[in-house]
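Read the single chain below, which is given as C-alpha cells and is the form predicted alone.
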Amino acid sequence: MISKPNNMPTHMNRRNWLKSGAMMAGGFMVAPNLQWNLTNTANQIAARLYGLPADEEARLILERPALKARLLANENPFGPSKKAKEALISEIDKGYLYGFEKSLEFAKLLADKYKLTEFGERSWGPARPTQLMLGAGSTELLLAASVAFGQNEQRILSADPTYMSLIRSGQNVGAEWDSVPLTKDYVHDLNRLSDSLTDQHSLVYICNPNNPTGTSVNPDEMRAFCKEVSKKKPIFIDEAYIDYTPDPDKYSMADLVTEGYNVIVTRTFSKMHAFAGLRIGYTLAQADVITEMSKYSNGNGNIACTSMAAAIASYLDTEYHQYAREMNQKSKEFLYKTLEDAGYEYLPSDTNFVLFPVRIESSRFAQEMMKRGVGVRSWSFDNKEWCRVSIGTMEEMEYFAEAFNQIS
C-alpha cells in the first residue's frame, strides 16, 4: 500500500490538473539552455530510466556511442503507413484549423466499429458519441482516469508488475495502490484480483497484453471476469498492445461497453499504427464515466488536425496492419532464436517487445548494451533481473544480437 504524499491536495480543478498533467506526460525535466542532439537525448532518457546519478548520467552521455538500435520504448519502426503519411501531408495546409471536423469524422468511424449507439446533444455542430473520448495518445486518457478514480485517497487495484502510468499519476493526486502478483506464468491472476477487491477500491486496472511481461489473458476468462467484477467496480483495461494478439477483436473487451458493462477500454495508435510521435488514442466507456474523465482532459481538442487525418487513413489501411504484424513477428522470431542460441529463456510475447531474465544486474546489463549503441530496458521483480527489448527492424535486431553476444 502506498500512502498519500504529504501536502497533497485532495481536489484538483481542471486548470491545475491540465498543468500538472502536461508536466507528468512530459516524463522528464529538461534543463534550460542545453541543446541535445537526438542521440544524446535518447541516451539521457535511457540513463534516467536506469536510475543513474546526475554525474554518472552526464559521463555516460558524453562517452556513449551513437544509438544504433533504439529498443527501449516499444515503438513501431515499420510505420507510419504510406497512406497515413500522405494524409498527414495533405492536411498540412489546414494546420491553422482546430481539429473539430476531423475529430468528428474519426469519432464516427470508431462509433461504427464498436456499434456505439449513444450520442449527446451539443450547443453547436453534429452530435458526438457519448461513450467515446479521444486523446493525444493514451497517456492523456490514463492521466484523466487516474484523477477521476484516484483523488481523495481512493484505492486502485492492479497486478504487479504492470504498466504504471495510471497508478503513479493516481498516487500523485492522493490515490493508494493495492497490488497482487502475476501468476507463475507471469499472466494476470484474475482470481486473485477478484478476491482482493473490496468496497474501498474505486478502480481495477488491467494492462492486457501486459507491460512489461508481454503476456495476455485468455479472452474467454477475461470476458467472464469483466462481466462479473464490473458489477462491483469499474474495470479499466489498457489495450495498447491488443493489435499484436492472435485475434485482436476477440482479445479486446471493447464490445462489453456496448453491452452496458462498467468497463473502460483505452487504445492507442502509438504501437501498431506507429503514431508514438503523432499522438492519437481513445477511450470507450459508459457515458457517465466519459463525462467524469472529460473533466480532466481536453480530449479531441488536444489533437492536431494533421494527426487526425493520418489516423483516419491508418485506421482504414488494413493492408498496413497486416504488414506491421508480419514485420514485427519476423523480427521477434529472430530475437527468440538469438536468445535460444545463447541458452536464455524468455517470456513468449503477444506484443512488440520481449522480456527475458538476465544473468547479471539488469541495470548493468542495460548499461553495457547502451555502451554498444543498443538501448533496452531493465527490470527487477520476482527475485530475478530482467531485460525488456522492443522489437525493431531486422537491422536493429542484428545490432542487438551483436551486442548481446558480446556480454551474454
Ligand SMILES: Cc1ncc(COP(=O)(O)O)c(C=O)c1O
Contents of the next structure:
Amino acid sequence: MISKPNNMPTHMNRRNWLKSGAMMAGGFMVAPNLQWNLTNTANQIAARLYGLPADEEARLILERPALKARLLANENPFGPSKKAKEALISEIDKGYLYGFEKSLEFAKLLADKYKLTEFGERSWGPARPTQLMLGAGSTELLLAASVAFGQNEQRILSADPTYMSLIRSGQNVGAEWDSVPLTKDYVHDLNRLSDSLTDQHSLVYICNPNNPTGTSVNPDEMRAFCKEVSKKKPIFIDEAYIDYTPDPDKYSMADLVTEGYNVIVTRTFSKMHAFAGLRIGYTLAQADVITEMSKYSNGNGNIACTSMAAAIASYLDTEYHQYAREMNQKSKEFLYKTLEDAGYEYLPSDTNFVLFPVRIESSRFAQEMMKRGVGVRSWSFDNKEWCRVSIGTMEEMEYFAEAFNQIS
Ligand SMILES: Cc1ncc(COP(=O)(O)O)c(C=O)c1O
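Beyond the form predicted alone, can we have the form predicted in complex with this ligand?
Expanding to the full complex; the earlier chain stays at the top.
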C-alpha cells in the first residue's frame, strides 16, 4: 500500500487528486507518491509566485478555478506567427539530426543584422560569428553570465527592483549584489549607477525596458552611459522587451558590440515572437566574453532544430512583428482605460505588461484575482503595493477588467 506523504493537505479528496492536471502524465495515471511530488512542486512554484505560505497556496491552487486569463508571465498570446508554425512542422522530419546547420543559418542571419565581422574557425565545420552565442531562451544566457561574472565572490551592480534571474543565480554561486533604487519616475538612475560603480564590481546588469516596471531609459542617455561606463566594467543589457519600445533599433545597444564596446546584449524570442515555450535567445558581446560565457552553457547544442527553423521564419516575418506589436498596444490601451476609469494610476509601459499600485496588500490582490480566474503578479517596493499584469488577448483583458472591478 502507498502511504500519504506527511505534509499532504488533509482536505485533498480523491476528486481533487483526479482533477489536478499534475496528476496526469501523458494521459496515464502516475504512482501516487510521484503524483504528490509533481503537485507539490507546482504548489511550491505557485507559492513563490504569490508569496504565500505553502499550505495556503496548496489549498488555493488545488481549489482554484481554471485560469481564464493567464497574465502572470509576460507571454505573448498573439503568436507564434503562422510562418513560424509552418517552418517548425516542416523541420520535424529532420528532428533526428543535431541542429548544426540550422544554428549556423540562424547565426548568419543575426550576424548580418548586427554587422558582425569577426568569424572564428572551429575544429570542424564552417566558421561562426565569435561575438554571438545562441541559447534555448535567454535564461540560460543569463545563467552563463551569472557564473562567469558572479563566481568567486565577484560583485554585481544593478537597479532595484529589476529582473532578478542573473543576480539570484550569481548569488547562488557566491556573488555579492549591490543595488541602486530607480528614479522617482521608476526608471534606471544612470547617474547613480555610474557613481556607485567601483573596482570591486565585475558587472553592471541593466534590464531595459525594465521588468517589473515596464519603463525604458532614454536611448541617447543609455548610449552615452554605455560608452562611458563600459570602459571601466562590462555592462550586461537584458533587452527581453526591446521589440515593444517605440523604436527597437534605436533603443537597443546591440550596435555598440560591433563598435567594440564591452557591452553584453541579450535578447529573447519569448516575448514579441511568442516563443516562450519554443526557447530561443541570443547574446552579442566581445569574443572574449562569449568565450568565457560559453564555458557555462551548451549554447547552440541546447536548441531544438525545430525551434531554430521556426525562429528563422519568425525573424523574417516582419508583417507578424507589426501585427504582434499592434495587438499588444490595443489590449494595453484597453487596460490603461480600465485602470483610469477606476481612478488608478499606472506606469506607462514600453513592454507587454503594466505595473500599477494597488490599494490592498499586493499578494492578497493577486490571490483575489486568482480566485476569479485571472493570474497576475504582485510586488512591494517604494512603500507601495503593486500588481503586474501581462498584456493578453482582448478577451483576457476583459476578464481582467471584470475581476478587477469587483475588487478595486
Ligand atoms: C527581463 C527578462 N529577461 C529574461 C527573461 C527570460 O526569458 P526567456 O528565458 O524565456 O528568454 C524574462 C522572462 O520573463 C524577462 O522578463
